[in-house]
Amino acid sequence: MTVLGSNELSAAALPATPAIRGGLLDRFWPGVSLAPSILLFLILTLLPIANLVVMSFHDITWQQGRATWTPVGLRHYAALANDPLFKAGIGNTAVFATVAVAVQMLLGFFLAVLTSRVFHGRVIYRTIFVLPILVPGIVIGAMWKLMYNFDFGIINQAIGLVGMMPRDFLGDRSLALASVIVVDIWHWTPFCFLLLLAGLESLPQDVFEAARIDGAGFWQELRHIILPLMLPTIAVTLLFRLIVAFKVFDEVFLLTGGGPGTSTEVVSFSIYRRFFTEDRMGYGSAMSVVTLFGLALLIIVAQGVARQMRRT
């Protein structure tokens, strides 16, 4: 039986302690360091949502600076099914998001592919393409409202040069939503362009070099290399833009105010009316909750589709 001396016991025991401590620290430190930020995020996110849900089951009135909460159960949610503004808002928002985002993705991808193949003056081109997203919303509303003006707008002046009659783009029910969609396309295409360009420039160049050696042309590269490799980036960009498009408010508020009639009524503007114009906070909360869960469902479905696209 071998008996270790005190020095040998110390030498055998001491090195294990720092290693164990280091392993535990490396294992738990990321979670510990992120915990305060996650906790703050949950508080700032879940508490307002919980308050919104509670408000949706009450009628809230103000008397002498105090809020009176009257329970109404599911009455607000039942009333949503017969609300013409809410129905119009859902329909217009779906059309707006589908058309605007589809065009923005196509234009953004087209500009990204072209810009990625330009070597001289690429900084100038990128700066020009990004300019619309830098313009404040209030400036966009004023600028496009002047451009759409029936009497002296530059668009009506331009179509008058080719013999066409001027059109009331923001006052005609058949043109108002399309006119707002055009503004949104102009404003948000740079966002899609930037994300898709970043994805294009991160693709491995050796794949393209091998394809060119094999004699592949541009359309073959686009179909068999660029599109398959870009699918994750396209899915993320599409998801981001759909979420923002479903929350559109400023362009409708500044250009048409939801009119004429309900032709440009969107969900966000309907909620704004209920909260700040009609002072129906409980009913507006119910609309907000339904919209919130609708967006959450959209995100879940989009993530599932994106996951499936990555597997294929």
Contents of the next structure:
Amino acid sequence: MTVLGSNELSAAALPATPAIRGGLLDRFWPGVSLAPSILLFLILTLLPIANLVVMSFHDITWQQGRATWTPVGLRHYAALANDPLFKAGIGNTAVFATVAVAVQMLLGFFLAVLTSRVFHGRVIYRTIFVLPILVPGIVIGAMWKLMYNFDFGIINQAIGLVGMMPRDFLGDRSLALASVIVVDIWHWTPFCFLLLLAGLESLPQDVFEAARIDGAGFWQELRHIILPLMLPTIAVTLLFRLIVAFKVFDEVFLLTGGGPGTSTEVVSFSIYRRFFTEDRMGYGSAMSVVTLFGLALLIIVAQGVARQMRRT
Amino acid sequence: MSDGRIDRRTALQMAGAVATTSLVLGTGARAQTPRQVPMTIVINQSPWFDGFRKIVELYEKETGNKVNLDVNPFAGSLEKQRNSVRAAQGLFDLLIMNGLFYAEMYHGGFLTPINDIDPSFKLDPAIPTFDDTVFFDPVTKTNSSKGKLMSVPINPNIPLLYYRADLYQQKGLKVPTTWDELLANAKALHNPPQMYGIVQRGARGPSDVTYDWFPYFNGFGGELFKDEKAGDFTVTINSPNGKAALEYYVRLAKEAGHPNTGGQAQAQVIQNVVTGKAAHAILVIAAWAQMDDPSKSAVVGKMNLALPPSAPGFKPAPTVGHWLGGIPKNVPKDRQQAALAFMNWFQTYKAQVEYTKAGAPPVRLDVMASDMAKEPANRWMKAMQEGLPLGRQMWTIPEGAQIVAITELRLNQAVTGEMTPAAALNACAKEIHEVIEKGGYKTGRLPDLT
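Having seen the form predicted on its own, I'd like the form predicted together with the partner chain now, please.
Following is the full complex, with the preceding chain placed first.
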């Protein structure tokens, strides 16, 4: 008896005409069927990026209701090195992404392990833990801005009860970035939690049972089973979060507007200012292209590291 | 009016002369407003927006014409306006433009001169021209009454000194006319955290600390450019007068201000005033509507208004932060006419009275000179009348969006102590000079302050 694979089966079910079997249609059909998607991808993704790159070599001004494009070569790219907002933005974004994502991963992992070991009311815990991610960004900004308010905020009222002086969470240069990071951790930890919990729940249970029969404790399970098996999930979650964290905008826009000074300026916000508020489309494009390049590089490096870790 | 400003006596004479005519014609003009196609107004969510919304509702009720309002935050409104006027066909028929960014609409050639839509349209003589910002001469690229009428004033926003009249009475204080007097009064009432002597708008935002500081800057005799009207754009922000103004601003914050002055945007300043935590604030007139509203204020009947102080030898200089209504080129003729019909109705005396009753400051001087000013609720009108003729533009060039981004950062850094006032002004001067030079203006800059 010959067992056919599904492809072979479907091929066998087709009329055995030479034009179809192994013919032109077979060879080109995958390309033809994918063409609309590829075209859509090119139009929606590559074309805007190409336009951005072209814009970055121009100054765009408006006269008589018409745009005038003046070529400037690499001038915009050269000016980036001396832009105080861009430099501050790069530094703050790196700190923001590193600290926020690290804490979110640890907290998310801890909550996921905890929830996976709870047998009663697991759905309730899961629902509670994911609530922050369901709140729209604009509401989060308004809510935390009120909570952080120096004069009327609940946090200062609470610390006042224990005799502490009110703190200026969003207006003090030494506290502002940390305060924004706290909000981001609150907002995005559920994302890490959800992905890591899904990963945990899909781990093969027989491995755990065997380990327990052999007398392994929780820490041994964690070190020798959970972490190695969870590595692909952890890597993907980390990558997703890093990408989103590097693009942070709404929390900064709503809470601090990049201030005080440049203490919470982040790259996306600097691009927004230069591109939209100041209407410097050429210069803003150069900022976007450099940021895009940096992010792409980060993704490639992160994927390489993850691949290497999986191998070892 | 020869220098483009409004002479107070002339304004009041004009107001008196046109008041009666307007009273007679006002209702008639409304009744004659023909049916128009539906139109859309793009506007920002400012403290005076509620009054504007009510007047639009009244317009719809009286004329049967349909008006859609597209309401946005300050920066969002500008972005939507830019996108609309740059498209092949615009979405918005009437742009409500701030004094900061109307210039880019004029210079970019995005608006239709109003008389191209209706050659018979005239700006009502009771409405000031706000330093001639309603006009634009495309040849000289200046705001000159010799140019074309491009817009109609929608809101006469200027900042005035809000002070706690009840506390002044208790302490026997005199309304300040100089900066030194303001500092002394603010210190006398400063009792943090229950009461701040003054709350300043020192945050870095779309236009927070810049707009707040400019009455101090001009009131100390400072000028951004050497002679903007004559085309000399030499940057003079880092003059000794500028330094004195910024040092005073920072000192006021430190000695009698909010501990978080660098984080106070307009909303927080208003919040502190209406909750009774601020003895003074230099705030836009548009915020007044909340002061006597018992549902929003704990200081009903306790606030009063005066002109912002000035240094000896200089005039008070409230910064014009007005709003203008302009009609884009890229919308169909019938929608342009609908927008103009609304503005024609809006500038009538009766519409402006209703606008005032709805809580927005009127743009007509004769409304401010009317019996309404005698009502206790309208006690702001006197200061407003005095302040409007003294109103100063921050700048009139389309590079305003770039200039304000620079000043917002540097002034905020001075307020938060990240930079000294001199260093902040030197940085402003250097960066503004780069923008102006790139724009092709005749420019230069002063030597750095030490």
